[in-house]
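Only one chain is given next, in structure tokens, and it is the form predicted on its own.
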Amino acid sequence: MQVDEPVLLPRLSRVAVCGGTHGNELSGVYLVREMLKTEKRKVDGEPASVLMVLSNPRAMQQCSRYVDTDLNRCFTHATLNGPVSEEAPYEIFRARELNALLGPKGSRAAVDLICDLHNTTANMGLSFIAYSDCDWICLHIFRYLQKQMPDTPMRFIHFDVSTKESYSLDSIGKHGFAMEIGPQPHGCVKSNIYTAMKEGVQHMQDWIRCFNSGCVFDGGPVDVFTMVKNVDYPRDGETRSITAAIHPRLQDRDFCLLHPGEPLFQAFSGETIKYKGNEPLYAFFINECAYYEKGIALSLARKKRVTVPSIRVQTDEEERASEQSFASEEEE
């Protein structure tokens, strides 16, 4: 049987782990603080430079999601590069500082990988959220975590958004994903959720060390949930106040397959409101606390199976050849 040659990918020399992008999502805040305490204790032969970043210090100080506007929506190409006034929200300025530190976004100078740490009040287990369903680095890290943490429910979520329109902090890096873990109420920390995040980050760092040292990682399948749409709560036509809550049969069942005709909301007056979609879709971010202001009761996704190829790091010689080829293409 013919064995496919592994895909060759550049070394991950600069990696950033970010917490506190939302200042009240405390697992990432406390984990990055803990990592900063021990950053001088380097592992012998550590091949990757790991930069720990507390993304939104003012929001962290207030234990709020943000100060003026959601920082994790401030990283589009237009927001990072457009004109800005002195009266602009604090997070607009902070996004530009982070882009200067970790980017610039879309450039060869950008860090190789960003892992941005988040919590959700939804019952989502440990989820990766990424803008590509063919970023073999992110998908292989996800596969590795699945193997190392078999008792932790894990899913890979794909937001099908262009690079220019990608809006979150992790989009600055050449590779990037959000590690979203829940359920955890905002403004507090639960030891089991913190521990799962800590283990996930440690396993990610182990994978990076192994990848950079030349290990070949075999390919295989990954189930990817591609976001299709968001669903708002039913609302009063005049006041725009919500008139229903997530139905009890759906609450806490993130990544269940929601079929047309199944209960979706329970109105405050008592009646059941059913899902009227044209196809079954997978529900996630069900009743996320932070999304009330965004008009999102839940998100819906299609699931597909992606075949991930084997990969290994490029040798120095292969990397030089790749750079020369890239330079020649730029000259043309």
The other form holds:
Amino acid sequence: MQVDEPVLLPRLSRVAVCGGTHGNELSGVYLVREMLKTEKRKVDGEPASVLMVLSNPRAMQQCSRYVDTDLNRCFTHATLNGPVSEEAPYEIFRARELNALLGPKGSRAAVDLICDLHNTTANMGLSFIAYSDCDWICLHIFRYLQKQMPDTPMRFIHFDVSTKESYSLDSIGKHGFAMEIGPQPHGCVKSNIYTAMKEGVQHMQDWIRCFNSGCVFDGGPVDVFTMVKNVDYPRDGETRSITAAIHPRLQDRDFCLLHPGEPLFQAFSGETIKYKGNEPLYAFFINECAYYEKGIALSLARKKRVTVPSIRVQTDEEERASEQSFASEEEE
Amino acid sequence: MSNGSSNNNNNTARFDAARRVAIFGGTHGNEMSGVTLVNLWMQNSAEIQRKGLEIKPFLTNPKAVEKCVRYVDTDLNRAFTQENLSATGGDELPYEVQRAQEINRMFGPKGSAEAYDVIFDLHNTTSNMGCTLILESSKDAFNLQMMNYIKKAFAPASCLVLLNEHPLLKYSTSRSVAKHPVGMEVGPQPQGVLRSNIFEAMRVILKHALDFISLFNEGMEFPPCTVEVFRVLERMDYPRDANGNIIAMVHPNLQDCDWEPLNPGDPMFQTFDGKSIHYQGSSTVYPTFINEAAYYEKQQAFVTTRRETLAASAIRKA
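Switch from the form predicted on its own to the form predicted in complex with the partner chain and give that structure.
Below: every chain and molecule of the assembly, starting with the one above.
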């Protein structure tokens, strides 16, 4: 086999775009609403079936992140399949509904790809967040967006969480990622952020159409940021209220390389609190509003270069051929 | 005698010394600069102490602060109407109406001689308004002189004055309980977020405000001055469909351009499918509160203002 033979991957027949997983992250809410209004099929290439979903309508109605509990933490196997009482939080029921619609998670019936739309108050530009650093579909979509939207700062973030422990909506699909765009205050829609999200989703749909119709996508390098740890705010020992804010020299500098000894927080007393880690790490999710209650002031990541192979859709014939050869291997 | 009155040939308005001052934080529970400052000062008030002055930091809406929401039942900063303040019903009343009555008892009664002299009400906005002082009356020479002092002390950094005297658009704020209500609005800051630069700016303008009161109480005379203000004209809502849903966003040319001129024909909104909607007014206005998250439900995308110069008479302690 030649080294540069493209990796063959099954077609993406069913794709879902979800907005309003957090009810106050408005770019996704308005974009999905708009897409539901003007649903079109492109004629060139075979149409992919795209499901538009408003994930948490009750939270959207109150314009809050969630009603009882964070929906985007409710998609672990345990939460989806375990016993549930009638008094369980609304989001647990909603997660099960979404799992029935888009999954079931881990089964052959699950949708091929989920793109879950989010906003952040952090200055993160357009970020993909995925559980894998070797899901070639997600990485190729990312590469394609980078090329099509060169003026938009774009990063790929990898949360190294096993399939068993994965907890977010995008983990229901066979492939999935969150498209996180900021900075945007919760409860607000900023036109530049909305437009970036709209373009990102459109380019993703173009890529999928192209992929399904047999295009070969050349491989190449992608920088991946793998989450290492979270850092909480300094807090008062008794009351647990925060006693410092993100340092002005770090505020808005998502994806900068933070070196040991550099400013991290500024205490209300004026004192500078420095980063005391052993290694330089990349900071992101700097001052995300929703993370105060989760005890996260910022997250830290290592960066590495991943080489993405070239890929092409696996035709039906190729799929049959590979199944047959697999079956005959088993016989031997 | 709490109102200014001229009683000498120089038309210097005399006011009683301002002895009782309050600093309100958390009127909106998710506007974090004020919440943080008031919590800090309730623990340790050294920074805000001034001789001869009683300064009380106070969290006006503790339930909203705890939940980190703007309000629990109804907007506290619209709740201080005469109707609400005299309503009966005790525990059955909406939480914020009960709070308004309590605050009126502690710091008012509104309109009476016993009311606090000055209340500073600390707010944040998602709009790019920078540091803004909010004035409720163009005739309050004491407040005008204070704002003039703060602007000069804060310079070269900018601190602008928004005047809301509009009969239909003005509202009954928590600070309106005092003889001299002063709103302090600093942005942009997302709800629920504490930004160090925004927090420090609010801290500094409040320090200048307290310095002014201190100087005034010591007998300093402040000569006549003029103050540039932006007077609220009109509230502009988002374009909506027949069901009341928003169908356009603040245009990228207008986003973050608080206080900059908006001319007839300039882009104002952008629909979700990319079309521009232009300002149809007959003259240039100065928009502010552009894209404040809390105002989506109040049908307000921004307010228009016009620039005016107000004259304030000299003032001195009575």
